[in-house]
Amino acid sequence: MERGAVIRKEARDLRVPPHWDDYAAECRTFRWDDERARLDGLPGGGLNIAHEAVDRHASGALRDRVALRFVSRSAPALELSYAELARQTNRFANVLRSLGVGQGDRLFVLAGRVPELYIAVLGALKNGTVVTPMFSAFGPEPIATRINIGAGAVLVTTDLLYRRKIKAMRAQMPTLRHVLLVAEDGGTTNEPDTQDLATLMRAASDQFSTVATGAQDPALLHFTSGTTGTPKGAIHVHGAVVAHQATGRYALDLHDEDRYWCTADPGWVTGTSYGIIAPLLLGVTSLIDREEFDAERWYTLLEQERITVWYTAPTAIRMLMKAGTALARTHRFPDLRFVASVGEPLNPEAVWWGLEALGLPIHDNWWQTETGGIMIANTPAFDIKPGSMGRPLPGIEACIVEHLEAEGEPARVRVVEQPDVEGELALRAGWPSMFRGYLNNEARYRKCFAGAHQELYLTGDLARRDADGYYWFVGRADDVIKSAGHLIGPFEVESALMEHPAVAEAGVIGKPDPVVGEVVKAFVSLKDGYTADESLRLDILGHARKRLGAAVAPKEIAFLPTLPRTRSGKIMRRLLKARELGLPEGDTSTLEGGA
């Protein structure tokens, strides 16, 4: 493939026949009811995520296949087959039942990527208990805030994390009845007012009848941060499993014998939906690395673990780019056939880098905590337009809308039919993984929808659709820069800056200006081997003006060692702006490296 505006796909580029290769036909014939029929279901018509992800395989031909393979620097690899995962999750469900924790109660998990985290999530789902995984890097205040908002009854965490982050705050979490501890050294724990999980598991039966949850019963509570105020708890139901299975096939092209690696932490919705649930639904083997990012280690794992499908984040890709293509070329990836990315828009330069370093382009896709699953994607059989998030998956109806009124409930919007018009990205409500509400905030939930029958979910993202049906991210509605009558999307500017050979990452904001309203200011971090000085700053400014024109290019550039990011990889533009202008920083609980 030669570099150009489009990466054309040919049959020889596809090492495995894809699940679909006729976009129009698949979208035309797709029915969610047909996708639901692929699942077992429970007696009486119920539906349970853990049953579909674990038990239906454990009782069939895949019982001895490795479901989860855990690796770390300090311990031998640990593998759990589907049959063993079923037994362990049954034990955990029985532990919860013995504690009087039942359907609708809420369990929080705070741990690194240890086996007990995955067992607890799936075992709780079997019990009908609602699950919230949290980042182990959260500080005490964000943990307590989420547990209190969610009225958490049970917390599963490690003994070290408990002593560092929970113990002193325990009295401030009145709903928390039980704390179950995992010993980080593999032994047992004896902290007061807690219970040792390993001891409870040994005493529990490995036989359990999954609670008869229905498709509309709550299953997962994922917190998402706004620009201000407390985090919002998005409620997802067991019926979301239908979308997890479909999107695992359509967007990630997971096949029966794939060896899959999702690098997302389970504390992020991607790490739950596509790090735990979707690969298990499709019967594949998942690699789980317990270590933090290290470029050499990641390349070694891709090679030695013979990963076939890799799902990661733009931040990780940019960090690999920063380490240099030469490092990637010291490894070989003959098994790797598909690479996808999510978290924030993937700059075109990163898509092309995949071809150069890995022999494969990176396939961007788009979704949100609220959508519960991938909505728009670049997929294996279809051409890629680098910088585009792709096209809506079968069963998903997307459109661009313009608001007819600044305020209103329900919001009044008009669907934009013509291509290449910027507006708000909206989705027609009704897909199975759509969130069912914000916990204790019905008014905020209603504001997410427009139309006479609240039939359109408003994403808050500005985008455009081209004549071929590909969608292009412009920016969050509150990130768009208004300068001298121009509406400037930060992603476009950031992508142009990243084409400069010195730039590893870029974040762009609008800075108030008395003449033009706002001017574009860019914050950049540099690749190894480059020094931040005035000469380089002017060179980057000149590059941007040549690429974007004087009206759109940054007027100011500041160098930072790293840019502030959420733990899911999004550059926090609002935080850059708050720090630049001396404004309140709002909720920073998801800030990477924050307390």
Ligand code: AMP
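Positions refer to the first chain, counted from 1. Here, rigid core means the biggest group of C-alpha atoms that superpose within 1.5 Å across both forms. The model shown is predicted, which means the values in this text are computed figures rather than measured ones. First, how it differs from the form predicted in complex with the named molecule.
Regarding the hinge between rigid parts between these two forms, the matching entry from Ala477, Leu39, Gly542, Gly517 is Ala477. After fitting the larger rigid piece on its C-alpha atoms, the remaining smaller piece is found rotated by 133 degrees between these two forms.
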The other form holds:
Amino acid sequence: MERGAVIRKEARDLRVPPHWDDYAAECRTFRWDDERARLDGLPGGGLNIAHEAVDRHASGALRDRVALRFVSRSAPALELSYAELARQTNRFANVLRSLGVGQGDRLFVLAGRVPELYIAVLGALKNGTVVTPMFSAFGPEPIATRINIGAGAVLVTTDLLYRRKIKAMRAQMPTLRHVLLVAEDGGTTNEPDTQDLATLMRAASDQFSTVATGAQDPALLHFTSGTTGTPKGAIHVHGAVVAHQATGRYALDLHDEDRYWCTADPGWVTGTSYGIIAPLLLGVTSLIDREEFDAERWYTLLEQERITVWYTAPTAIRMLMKAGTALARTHRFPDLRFVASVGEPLNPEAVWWGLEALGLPIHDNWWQTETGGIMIANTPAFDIKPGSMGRPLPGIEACIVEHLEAEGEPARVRVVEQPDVEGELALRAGWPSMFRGYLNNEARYRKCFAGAHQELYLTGDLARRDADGYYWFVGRADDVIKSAGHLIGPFEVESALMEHPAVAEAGVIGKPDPVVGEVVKAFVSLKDGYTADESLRLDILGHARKRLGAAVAPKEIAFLPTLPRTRSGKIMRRLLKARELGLPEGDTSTLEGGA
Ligand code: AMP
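Form predicted alone already given; the form predicted in complex with the named molecule follows:
Complete assembly follows, chain above in first position.
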């Protein structure tokens, strides 16, 4: 296909008739109540994510369909049907009940993509227990910070991760009443102050009556990073399931005969909303690969697992591109019919590469932890403009706003009606998967809203909308770093660096990188008596890696005699970044000792 500004969609190119084909008509007639009506609801009233995702199918026509199919290099594939998943999640809910863990208590999960993680998440939801999945590549510090902010009562993790990341810090997590361990070798765990999950599961009944949660009851607590302070716990409710189902249809075009693969780790919001919940809601079979990225392996899985819908991320796509289109061409993907990507800007090149390598364009979509579900998307229903995030889904009203004052609370903004103007991306509040607050931080939550009735949610992203209603990502409005699709708060990294005895001050930025989007780069100044040399640099890097884990730690450290600060004492990361990239330094009037 010739490269132009638009990739046209022809009905004949689509192997399965999509759930929708008329953007304007669907947006006009869409009602969230109609989406709600597609769900079951709990027998005695109420709404529960796990009931809709699992039990509804387990007692219906899809009971024997494979819900989750786990593959790894070292073990044969393991499959759980919807009926089996219902039984296992019932057992886990009973385990929690037997431990005295109830509705509203918080459960944290820290594991690779093992079956027990999925069972724990869904079982806890049945019990009304609020779930926080954490990324297994986090180091001890981010883990302890999150468990403490969330007052976690239960942790499900593996014996290896426990020994490596939790054990030494356990005393610093006073709310943690129970640690349930999965043996990585499939055996029985035997660690003091913990319990073996498999043993508890065997003893538990596989019958459970889902707790009568309501649409507004909390279900998930997802941590996200900001520019300052500790990570924020975004609270999501069971009612979000309405949006998970709708977006699974509209943005991912999931049909119940699909074999679907979401490559996101469940430690991040995409891996929960679209790696666990949405595909189950729509009755599809999900592939879960327990291994890390490997280009040849991924192509083989796409081909041999006969994946039909694939949801992945720009970093992965860029790594596949790096491995060469020739490698892709050694495989054939006759079953693949829809490919989507999220988490970072997707370069137009990557969209076109999809057509060359996979025979399909890649559909970029946009959302964030706070929105709980996909908001803006390229879909099967309309043409793609490569480089654009697409258009707001039915039920979602997006706009670009201009701030009328630089600072100020509440924010005063004006909605920009004209196209092609850069501003902050905002969404009209009220979609079902919208976060309901930041845990213990009402003031920060309120700061996210503007408008006469606080009806506009400010996303923190800069974007523009073109005359056809397509949105184009411009950048973040803050200093938050996006590395390999993961949001990293500079403050969390700086705090860990400051714990090193040699470090006097630290400033952390995202440095553009052709594959992972941004890498974390730290600037540090040293205390008197320390010499800035290679061995100290490696020592600080090692310290950061140990505290923060590989996913969050800086990849580069540079020494500076002092760091630029504002007169009020804040490190000017913007200036560090401009200097690093050789860009204009902009307004430096607040620089300490500056103009
Ligand atoms: P998270 O809350 O970790 O999911 O990160 C959300 C942030 O990732 C957004 O606010 C954006 O800055 C970025 N992001 C997500 N999707 C896209 C996309 N399609 N294009 C550009 N940036 C994106």
